[in-house]
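Next up: just one chain, as structure tokens, the form predicted on its own.
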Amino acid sequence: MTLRDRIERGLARLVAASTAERFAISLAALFASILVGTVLILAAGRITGCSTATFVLTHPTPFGLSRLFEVGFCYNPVTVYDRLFLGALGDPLSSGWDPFGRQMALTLRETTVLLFAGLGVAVAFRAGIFNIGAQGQLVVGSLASVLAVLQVAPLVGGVLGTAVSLSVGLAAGALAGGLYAAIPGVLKSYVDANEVITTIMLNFIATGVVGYLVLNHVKDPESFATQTRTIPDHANVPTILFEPTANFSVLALGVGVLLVGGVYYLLAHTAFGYDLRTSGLQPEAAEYGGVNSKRTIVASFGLSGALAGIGGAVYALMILGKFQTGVPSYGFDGITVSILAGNNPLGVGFAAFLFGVLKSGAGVVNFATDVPPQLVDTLRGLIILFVAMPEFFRLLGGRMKGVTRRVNRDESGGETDG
């Protein structure tokens, strides 16, 4: 058997893996990343100088045997991973754990925005198109939502004002993100432009144009920062269960969960969802079946951008209360969230929560330990890389014709290469 056959056979096995097998693979990858990260922490702990070792490595001494070696390290990997995972949840194993504390709010806050971004990317990927422009769509949607709320909020106050302002803000974010995402969709459908290149370029255009508009046209005259005016208090997403200063609302997370269910149903149980998946994966077959693949690709991009735009609206209305340049890279993180979830909308929630834990926990590690921030970022990257790569190779294998033929042959009961 040649090396190519072995690779195709391995990828075919990965493509055909069940949900339970894929979960087991991801769990094994997580533990593998922790083991590799432990080695890096210990190595860095030997290179770094410290007056007192926080972790000592030796061997068991049964029957009174003397120790042959005893090596000290400046960083304790157990403490690092404890702070990274449990610290992000506010120490759930401690006696005074508050599930509605500030640290849990920070974790769920990151999870919420990543949920919308990852869901938007997953829609595009399920359609067989690569939307690398979720960041730009999120930025455009964020500014549009704030400008819309600033116009509407002064007109209506109280609870009704909150409902109207948030509805208008989310709709404006979705509309702006969807229209901006439709641009690469039109370019791909009608002039055969590569969507990877166009969406990447549109990220930079979005950042530049939005920055220009804020600085020169809608800037808060009383602020030195490049930002809009702050929206009225009643137009913010209301905090529920958590304290107001946590800048997190269960309501926003609930909207994200509802959208996860809605997008899953749309893709799996509607004619549009079937057309969407077919147009991206097999456009010739879709055209033969009467589907307007060009129009469907544009619609797929629009839906993807709308979800990312809602994420931008939630970021502005829930976290900032205004728009400010320098939006974090939620859109790019959403790409990895989608890949980690296998582009399955139901898996996006779990993947977003893992990312939320890692982003929140990294701050806890930086605050509670002496581990350098660069090493913490490396550990985060290792976890993301190890957990996401099996799904990445599974998606890659599903697009390779040789692997697809092997999977079809195995499923039909045919013989495989020995």
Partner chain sequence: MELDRRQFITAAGGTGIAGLAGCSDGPSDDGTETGDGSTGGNASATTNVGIVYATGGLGDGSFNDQAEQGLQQAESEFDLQTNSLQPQEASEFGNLQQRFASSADPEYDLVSCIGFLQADVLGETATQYPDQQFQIVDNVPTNDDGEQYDNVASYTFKEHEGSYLAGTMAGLLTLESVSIGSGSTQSDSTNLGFVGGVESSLIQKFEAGFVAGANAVSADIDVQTNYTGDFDDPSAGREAAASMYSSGSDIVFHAAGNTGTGVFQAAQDAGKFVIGVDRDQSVTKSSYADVILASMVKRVDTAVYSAVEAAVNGSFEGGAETTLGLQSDGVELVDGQQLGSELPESVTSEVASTRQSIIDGEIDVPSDPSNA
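Each form is matched to the other, and the largest set of C-alpha atoms that superpose within 1.5 Å is called the rigid core. Residue numbers count along the first chain shown, from 1. The model shown is predicted, which means the values in this text are computed figures rather than measured ones. What changes on going to the form predicted together with the partner chain:
- Fitting the two forms on the rigid core leaves the C-alpha of A352 displaced by under 2 angstroms between the two forms.
- L375 shows a C-alpha shift of 2 Å or greater between the two forms [criterion: core-superposed Cα displacement of 2 Å].
- V364 is not among the residues whose C-alpha shifts by 2 Å or more between the two forms once the rigid core is aligned; its shift stays under 2 Å.
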Second form
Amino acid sequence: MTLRDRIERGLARLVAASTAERFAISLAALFASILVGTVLILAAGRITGCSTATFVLTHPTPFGLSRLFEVGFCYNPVTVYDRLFLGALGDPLSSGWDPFGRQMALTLRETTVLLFAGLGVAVAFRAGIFNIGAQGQLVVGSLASVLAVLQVAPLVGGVLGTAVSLSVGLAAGALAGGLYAAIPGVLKSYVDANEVITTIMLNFIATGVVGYLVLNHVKDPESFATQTRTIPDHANVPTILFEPTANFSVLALGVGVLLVGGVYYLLAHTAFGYDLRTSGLQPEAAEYGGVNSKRTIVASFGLSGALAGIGGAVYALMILGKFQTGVPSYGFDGITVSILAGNNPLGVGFAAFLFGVLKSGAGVVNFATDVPPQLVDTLRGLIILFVAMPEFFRLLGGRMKGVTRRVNRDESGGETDG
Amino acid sequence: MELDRRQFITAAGGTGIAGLAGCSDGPSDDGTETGDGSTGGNASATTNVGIVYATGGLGDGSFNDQAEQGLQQAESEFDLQTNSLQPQEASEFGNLQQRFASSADPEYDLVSCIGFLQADVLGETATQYPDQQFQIVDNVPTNDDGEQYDNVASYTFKEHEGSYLAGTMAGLLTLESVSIGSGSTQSDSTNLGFVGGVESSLIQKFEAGFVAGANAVSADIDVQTNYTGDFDDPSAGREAAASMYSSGSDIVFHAAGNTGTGVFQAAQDAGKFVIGVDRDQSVTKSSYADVILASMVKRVDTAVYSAVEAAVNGSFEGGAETTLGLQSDGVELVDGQQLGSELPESVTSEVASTRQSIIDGEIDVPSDPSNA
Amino acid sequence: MDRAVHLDGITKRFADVVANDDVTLEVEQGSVHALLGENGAGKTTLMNVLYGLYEPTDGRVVVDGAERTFGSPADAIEAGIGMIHQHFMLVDPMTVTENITLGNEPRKWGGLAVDRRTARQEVRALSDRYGFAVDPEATLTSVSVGVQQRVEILKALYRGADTLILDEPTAVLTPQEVDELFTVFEELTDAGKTIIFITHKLGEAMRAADEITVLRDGEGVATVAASETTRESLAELMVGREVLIETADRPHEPGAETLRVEGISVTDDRGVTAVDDVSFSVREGEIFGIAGVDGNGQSELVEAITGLREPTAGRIDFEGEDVATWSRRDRIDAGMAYVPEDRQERGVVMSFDLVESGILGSHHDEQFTANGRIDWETAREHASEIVETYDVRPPDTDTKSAALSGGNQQKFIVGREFERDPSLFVAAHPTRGVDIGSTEFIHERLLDLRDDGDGVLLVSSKLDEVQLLADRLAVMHDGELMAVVDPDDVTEEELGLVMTGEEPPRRLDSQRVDGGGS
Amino acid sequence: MGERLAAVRQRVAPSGRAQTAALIGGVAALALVIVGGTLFPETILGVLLSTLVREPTAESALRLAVPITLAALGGIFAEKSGVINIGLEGLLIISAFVAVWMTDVTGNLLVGFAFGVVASTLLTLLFAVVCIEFRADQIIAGLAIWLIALGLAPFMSQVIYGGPNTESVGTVPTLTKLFGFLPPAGTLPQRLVAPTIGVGPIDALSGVLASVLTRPPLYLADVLLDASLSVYLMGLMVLLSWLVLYRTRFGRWVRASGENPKALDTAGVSVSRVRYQAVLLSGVLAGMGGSALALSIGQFTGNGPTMVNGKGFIAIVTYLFGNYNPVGAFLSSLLFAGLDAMQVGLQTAGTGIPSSLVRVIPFVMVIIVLALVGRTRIPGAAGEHYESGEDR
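Rather than the form predicted on its own that you just supplied, could I have the structure of the form predicted together with the partner chain?
Full complex below, order starting with the chain above.
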């Protein structure tokens, strides 16, 4: 049995849970991690030093009782979560809320890139492949798209130019990401190389090779940074509703949402989607059903990488306007997005938004409080941890209903009793 | 100490106010209105300074810490309220700059951006918030026409000049047999090493200066270089330096931020010497003081301090580049705390005279290793 | 005599399913006791209760006269009970000794290390005492299934078991190995051990047991002495009605060859030759049966024919074309239907519902798919048809495949493959783990197919099944096809001999392998 | 599962053919380097050869191998017992931070080291509970452990040190520094000289012989004298792990629990207890790796992927390579670390190949070797939850 079999068996279990239950579990996971996070904030607030406590834990003293305890903390968890969530959305509760404000734009632009990365990982997961290499594919796609746009954009100007260079950019990103992802696909299919290992290696290789290319061949000579030239203005993704400097385009988000629908349709309603899901759930059955597993693995990897590559293209074209080394870890975030979404393309939309909020909110927390923004990374890990153990919540729910664990065990034992 | 107490009170009061503001009128600091420094309604004379550090964060023992030192010095001298942000990745720069620029409570009188990677986005931010005063260290952002932004004060350094002195010192020492502290050099080896962080034009200035300085001592001197690809990978720094020491390098100069910690470790392991960077690392990394000959100090603290000082005094001057070289004490080669006094007189005097020659323009120091 | 085991009024309930309903079992010390029943009658559950794997919902467990409560197998082992499961509880990469002593390793150096020498000696001594002839140093994968079973028995004995429970011990054995097993039974009972074995085979119960307890639908129906009963009465007790043991032999007209396999060689997953230069043919209107003990290359042969495994040599002519290098999908499209050996791994996708599982293999077919888009409405109708025609229960196409019982899964697969309207039907162990009713049904369908003039390749390890259905019969042993015979001409014993690789009696050679002779 | 008998389950035996192919390929490449390097010392082959045979490359490789090997040993125990621990990276991160922090607080390296191990073990306990008690998907839970540590360590560093990087503390000493009576590294002669007897050919021969016979042990002694205690700890743990896995009851139970937990369960040994112990052991070993990594430098740097920078994932690669054998994992860690050390050496030697490309050499090599060797057989029940009484 290969590692893949194990992984997909676990994934199948996740997928098998009903959508409603999944949603409830994701929500519960979010709350549970916020709870743990609170403890963390308080504990850290005791360890660190400060001149005045921002948060005091005590009890009411109704009858003039003397206080039994009064503990001051340097960090205020309420403020942290207020800033984290409301800050990221641009304070919908305040009167002057601008839904098209800068903070919202930031949140949505993170959401957009995560959407592509998450979709990419989800497609692979559904095909029973663990694509840890989304990061590398995203990086490669990112550079390819910028190089393509730098070539094409000067040729055509105006609105047409925007359309042409954007399409070329996205296509180049998709192509490069897809081809790069095809490498572990081919290795897995034809020499049986474990994709977990190869994709991790290819992430490192992508960073190195891309760094080499930029530094030695396509570097912007004007800049100290290891980056390409900036793409012409007319090749930028047009911003609608939001201010141009926010580096966010509803158009890109729209493409993302379209792709969510597209991937959903592909998986649920096409023969290729059937091939892919079958290989993911039960490779032996897929083979039996005439699915060419080798080709499906390569194709799924390619599709997965293409989606990640588009994510990279959007990151470069929409946010940076150039390629620069040191691409944020969207690819790894994509894995967490996909896991939280239960690898369901529609769920990826919600999960990407949540992580978009967390990412953009982290900046607000960094700015508005003394709490280190790495807290948000910890929260992200906790969410995934809780999502990984639906049993914990079922048990919690079960306890409340007074159902004992023993019955659960017996139930699973009885099903296959011969 | 008098100063310290005042600082403590200010900080405590400030925190209280910030906390209160946060509670009473809720999060109102996200308005899209651009900040306006000149009409800033702060009743007090407190100057608000925001600082965005380079990735790698504080505690690197070099670049960021040096910037922090400048800010701390300013804090101790002026009525300052500061807020510092440590981005985890380069993509956060723009967002964090804008946060400071758009903040209305408090309004920041100066936003200090540390590190050359911030330049491009700062161009955008500066355009968008024309009334906000910015400072950038290590780079000069310009618009498409090559003009600087009126509200950005740029501070750059002639790292190659300081590095040239490092090269001079290293070159002189490697030709002799010297044994001080825990290190020694062999006169029969003519090898030196340079460990860089991420390969970039900026770090290459260090390399260029160092190589030129060493080669000016003797054309026979060979400088091995290694870029670890990271500013915060001490293990990689250690292996790179270990490899150099073992192949005959007596002295390694690093410009690799925290990666340098590994270089120091390797120097101690090998009983060889190292030249630090950015700060006097024989102080900040005192456990390695026995092998740190000197440090090529880059006065980022001076840059930060003087920008803050200008902001406090209302004498901020945007649209200009301040280049800090040997002449203005912006870069200097500071002898190690422990080893400095034991350095041969011949070496220190030669370094001193070379310094003067550079200041006098008698030596032209290259800033690009490819034509060094 | 003393009662070694007394299960008194055992009831075991899983959620809303009652697996054992007030079952009582009494086993004499030093006797062989058979627990007989159809699949799903609750035999294994009852034994798992005795072995401490399940806690009974109700009832008493009495061992050697003392009432016991087993919280885990460890408790049962401690009370002298040993169980040999149908799926061996052995660790493949370990040696025989390591397996036998697992959990009870003798130790040295103050308990720090395993005393491997003592372990080896003890195992050898134990093996010799019962005449098992097992090499303590062999790795498990290198020994035959029969030896593995003896390892399981030794494992129980090593732990001091006095009562041995064997779950379907003969399922994986050749007739000769079965004989050896029953000899082992005698040796063990002579040494005072008590044996309980689970089986659904009447003959074996009659042959090997002193007493037989019959279970049906979770209830204990009767306990009889083997010497005082007949096959017919046992069958009736098991099934609850009279059973027709024979299916009427219907006349048939074989036509042209639809499948011709020539000189085919196939390797297994490990790269070892599993099928060695095999040739035969299947004609229209004929059931060609291949019998043999599992693991003699039948799986690889079938996979090569159906396109799941590439042969290393030889031709596979199907409808006149060499399809040896065709993809699985092309062979499906060409009219090859296939009921796979492992229905849960291959036949259905467990987490798909029946609508989705119903188009497995034809999901690219234009019947369901146009321009790459699957028409789920048509697929739904198709699934409903199968469910209805082949009596799949529950008759709900939204049911997940995994929720169906094994028999119903098999009926669904058989139905789906029949509905393909194939010209060649390959059925590998089509009735394995299927109850008597469904078995009859599937047999009927296979005969129907033959009567309609299609070719059927039937691979089964059940001799009686192949003998009953096949028009021509081959036996596979160690990757080779030993002989092709008319099933009416040979006895089960003769076939059993061939299955062990003995040279077939001269009479079997009379017909040519490609079937040209008849 | 299914109808297939466990006993006849298809398995990929440790593929002898592929490994032979890899071995031949490796030997051929080595031969090319040696012959080519000797004949054309000015070429890349020559540089490669000189880098290969230098002591510092070996020392460097050993040093780099420490965290990888220790984490890999941990991974072996967990996975052999049936729990895939993909969170090794996180365990390295958390222990690296805590080791430095506690060394800073207590001023004692040994105590700091121990706390690093404790921190990693506690995080592993969480992982174990989540996987064994709450039947979490192991891969996802492992990823979560990585993410948590990746956030928590820099978070704590920020809280305590005001930045993602900690203060500098002392480092684990080398053998010679600890025991003054040992000769310092580098003072050993290159080779022992054979006494001359005045007969030309015989002297020449004995000279060569002495050189061939004494050079390797002296080389090794020199390398080992220069090695830090962490390297010795690694060696000890490799040995102990092998002994525990193949010579003790616990080791057998671990293997059985990963191959066929039901067999172990029916033998009266609690599978979940064995798995808890094995997984916790993986935390202890990975904790040693993280502590050793951080205390070899004396600082924790927490920016980006932190100073661990993928070593935990490399560890997974190496134990898969090493076919779950502690010695094999050690050797493949050494191979990878050796490639990394070579990479550094090559760069320093100035081959003219851009440094960013030289840096990817080890990763490319892993893929090439993996492509040659193909897959390794993972324990039969790894990744599967096991619950006693579950009749599957």
